[in-house]
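What follows is a single chain, given as structure tokens, in the form predicted on its own.
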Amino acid sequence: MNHNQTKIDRRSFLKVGATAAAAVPLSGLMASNNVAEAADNPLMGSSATNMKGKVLDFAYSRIAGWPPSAAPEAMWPAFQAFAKKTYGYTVNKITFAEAGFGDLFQKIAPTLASKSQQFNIMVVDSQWLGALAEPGWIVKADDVFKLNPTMDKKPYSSLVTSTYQVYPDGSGKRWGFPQMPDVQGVYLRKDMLDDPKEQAAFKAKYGKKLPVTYAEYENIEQSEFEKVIEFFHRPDKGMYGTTMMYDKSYDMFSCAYYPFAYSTGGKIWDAKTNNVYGILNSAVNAKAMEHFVGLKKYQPANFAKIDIGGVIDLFTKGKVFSAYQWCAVGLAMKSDMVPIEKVMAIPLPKFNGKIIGAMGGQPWVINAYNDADHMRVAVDFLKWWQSKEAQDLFILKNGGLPWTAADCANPAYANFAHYVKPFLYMLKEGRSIDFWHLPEYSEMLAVQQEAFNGFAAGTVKSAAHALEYAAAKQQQILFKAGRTKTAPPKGTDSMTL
């Protein structure tokens, strides 16, 4: 998010939200000890009779330009039919509001702060859980699970729960319902790898066989993978070795850089103390950033402005051999020029046998200010969303990805597309990690994106300085918010990039 253009004062909205929560939204009353087990509790969803004959509208918020977030609209007719047949009510065509990753929170926050049910259910980024939960704006998922035990599915790994559901971190308190799990991988031009002439040329240059199969890439070292990138880097012919995200918008640079730091022993904060300074600004992280930015030699000259869409564009137009990219956009990583049979997806390369990627993806959350009927429909929808009918539509027709242990073991899903295998690999325990879910995430993210991208763009003198600046400013943000007892270093106010 570009915080040079202030749109909403987050702190003022949290204060308004806290005041609104004092009025106790409908979900708070329904989840209280006195009525939690009531037979007609709206958090149970609809019964065979309590919604029969009713007609109502329904709306959701979604991330613009993000296919998994748009899929529910395409799937809505199937839910309409399900609701009519199962519960006897009519829900009209779903409406929505959308904005990019950096702006959607700014669109939904004012409505929630005013206790509106403008958006009955919302697709949100995982980092927003704290900002939505603390003011009481969303329904606690645990309250829904308590009344609907069959909805409480076993996840493929704990990464699903820690990323898309729990706030505060480590508390076990769940607020989100997984919508689209996501991890990072690398997309390769399989047709180039399979070319016998390329294989012979690689062997002549490096004295070793060119890796060509998924099995050969699943455990490849970053250092070895860079030889492949170097080999296919042919800028004079309009072909670059790779493309990655360095753009300063939202979390583009951060998420692409994190694996280089995580996998070489770096950390970005202490989730128990909420301290950043002395952790983010480490020599390990500086070295990792230098390595990450150093790969610009295999990329187009405008590398520092490449975002998710830029990576898709370069790859699908046949301008790069490889692309570090989210698995969630696997369906988009093809074109007439680069058809799907010419593409192979692999997990992130390792660093001395270790890989820890950054988590992406989004949860569903339910508006706490829904009236009883809209609350029932929200729960009905989430029950349906977990069904085989819905997941078949989501995964097999709309490029979605599974998250439950059962669905991830389903061969129809696991073998559906080439990008599912690396997705499952990176979603296993310990292979990816999410970052802060605190309400201050937006301020913290803006600080480091500006600093990190500045190093890539050449306006910040060193990786060490970018990290020092970001760590000090983030420590200050968390200290002022009362999240940590450790003050930022002296001189933080006067620090500049």
The other form holds:
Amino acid sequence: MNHNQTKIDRRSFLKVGATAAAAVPLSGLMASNNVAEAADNPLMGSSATNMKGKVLDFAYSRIAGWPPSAAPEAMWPAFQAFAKKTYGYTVNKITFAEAGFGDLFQKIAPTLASKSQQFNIMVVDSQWLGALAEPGWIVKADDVFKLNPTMDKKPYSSLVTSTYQVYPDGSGKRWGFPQMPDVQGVYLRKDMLDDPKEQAAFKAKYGKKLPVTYAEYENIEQSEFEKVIEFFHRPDKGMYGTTMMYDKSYDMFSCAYYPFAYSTGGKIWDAKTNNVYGILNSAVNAKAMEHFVGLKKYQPANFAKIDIGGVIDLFTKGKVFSAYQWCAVGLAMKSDMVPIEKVMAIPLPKFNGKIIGAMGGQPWVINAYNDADHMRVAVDFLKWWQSKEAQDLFILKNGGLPWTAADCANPAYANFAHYVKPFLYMLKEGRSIDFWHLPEYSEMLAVQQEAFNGFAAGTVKSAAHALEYAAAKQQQILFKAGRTKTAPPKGTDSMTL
Amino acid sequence: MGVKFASKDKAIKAKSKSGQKGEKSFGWKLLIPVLAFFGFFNIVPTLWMLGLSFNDYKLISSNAPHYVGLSNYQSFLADQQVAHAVNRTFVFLAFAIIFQTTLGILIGVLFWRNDKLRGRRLALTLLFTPMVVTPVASALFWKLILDPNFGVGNYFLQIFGIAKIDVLTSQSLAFPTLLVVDTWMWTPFMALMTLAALGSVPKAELEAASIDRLPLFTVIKTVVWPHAKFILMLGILLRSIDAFKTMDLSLIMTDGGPGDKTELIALSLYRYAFKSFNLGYSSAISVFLLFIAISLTSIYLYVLNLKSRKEA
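Target state, the form predicted in complex with the partner chain; input state, the form predicted on its own:
So here's everything in the complex, that chain up top.
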């Protein structure tokens, strides 16, 4: 060892020592400045002091007629108490605006376009993410997560992230905060299934046992399930086999139809190239649509006008044996006539052992034009929303559904109601898919709904024509918007239904 | 003295002239609020819309409006779905005007000069009720009545042994049903206009015709029509413009369906403007609709003034 090499002279030692001695408090000062800066960032939410004593009003938007979206209303008093206790501010008045699925966007979009903070926080549909994110109207959720890592919880499945948070698809950029995810299932009249006379009659007619339990239905094939529907279809007695959504409004028909297409190998677009033509208008999709619409024979005469509310009405008024419906409305699928004991929810039936349903559910988004105080309250609220207190209120009292891996594993939530089991089943990887999150979603949806509903109502001659029309028009919309380089087919303008 | 009178006269004349001028300018000043209101809420938005129609602009896009010339108009003229909606709207307008005017005139005549008829006031009040109810409420009300599962209309049909009819999703019945509901809503308006029109006929002329024992047709042609036509044509004009704009009924009752069977142009416009927020394209459609409304008004006014022009 060469001692000369390692020897430090006294002067150098003193220099280093002095620098180190000065650096310690300096770095501490710099770090504390960073912390102070971060604490000052409204996206971090409130600290114990920076909102103390303040009084403010708060406003949010929600989807009318949609129970999960309305649930926060009943929960606000708990948040107000929490905010007062934890941060010392008073949320004086909480106002909301609501509109149906198809109309809420048009209510909030002009306010955001004019940079208003009329709605500080919003429950929106997952399809709107692109339309809200591209013009910069909403806060990037990643920015909030960066400052509040505890908010970034592990979801039950990647479907939660891809459906409610990310835009553009596959980019990993997150904008939404899951309010609650939703998937599709079927609600059955358990009392009718449990009737021994019905069971005997079914056996006599089909030569096999009537499936009765959840376990028997979890993997049932659609073709087998249709026999059960057919068996209970008694229109002369005012009882129909099933009800599904074929309505023209918003995405009613589309979401109800998608499982029939997805599960039989159909696709509706290519998220990478933003191409629709040649994908949506496939023979597989046409066959699936014919099958889906063919089920009208087990449904009431006005099947083509049935939407979410219509399905609830028919089921709760005892007019149908089964109902293809969202799991999110589980709490609404009961009435005095059909109490909850008579209802059993199951996952969607399978097609050759495969099922891919459509995703429902909504994220929260934060208005980017909130002033600092309202921004803090919005973040505080979302932090609180993830708390056990809030999730207990949401799931156990207001019919909500969990989405984090931890909450989904919580037996108190998982076993809370009959519709949670099929919900968790359908939320597993690969069992559900969401569709476009592009700003053009509304135009694309309107074209598609008109064509598809037209086929159901008999005004469009074939499923293939409805799909051809929708695919060409959607390709044109995306081409004009510069989302794809592939032009629509010639003659798209002159195409009619 | 003469000079004095002349100068006095001049002074009076000058005073009255300046008085007239003052009155005129005062009149103009009084008009300022109305003109400002009209300019701000009518002219400016119309010009703005006209300008937007030459731009590609979507509210939900981060891009600023950019000039595209006549591109929106070209797209609009090439769009066959929109063309169908326009045709459908004209059919709706024609039938609505024919039914409502005919029924309105009949009802108006029924109540005309029947002041002592028992229950006249109550009957008129009930008759005019549909007209004063909000169209959205009326549409919702009819939608519920006609619901095949829970609607009272189908319930009564069933009582009489008639099978349930789902008129709102029927390809052949949905459009006529909208027409019936529109007629139910707006016939009272035409009845009211008829009553006003008949009320404008001078009693003396009617009495003279009665004394002369003129045949009914002659009375209508020579006495009633010349006086009543202005108000009646005004009613038809207002209804035509209104019928062309019908949106609420088809939005609430059928959402333009089944398929696009009841999609009227105002509903298409609403979708483009407030669902898709495609403001450039929807402005082009609006300009087209504005021209149609102006054309309709011009045609009616031309027909109305034809005779007086000939006489002049």
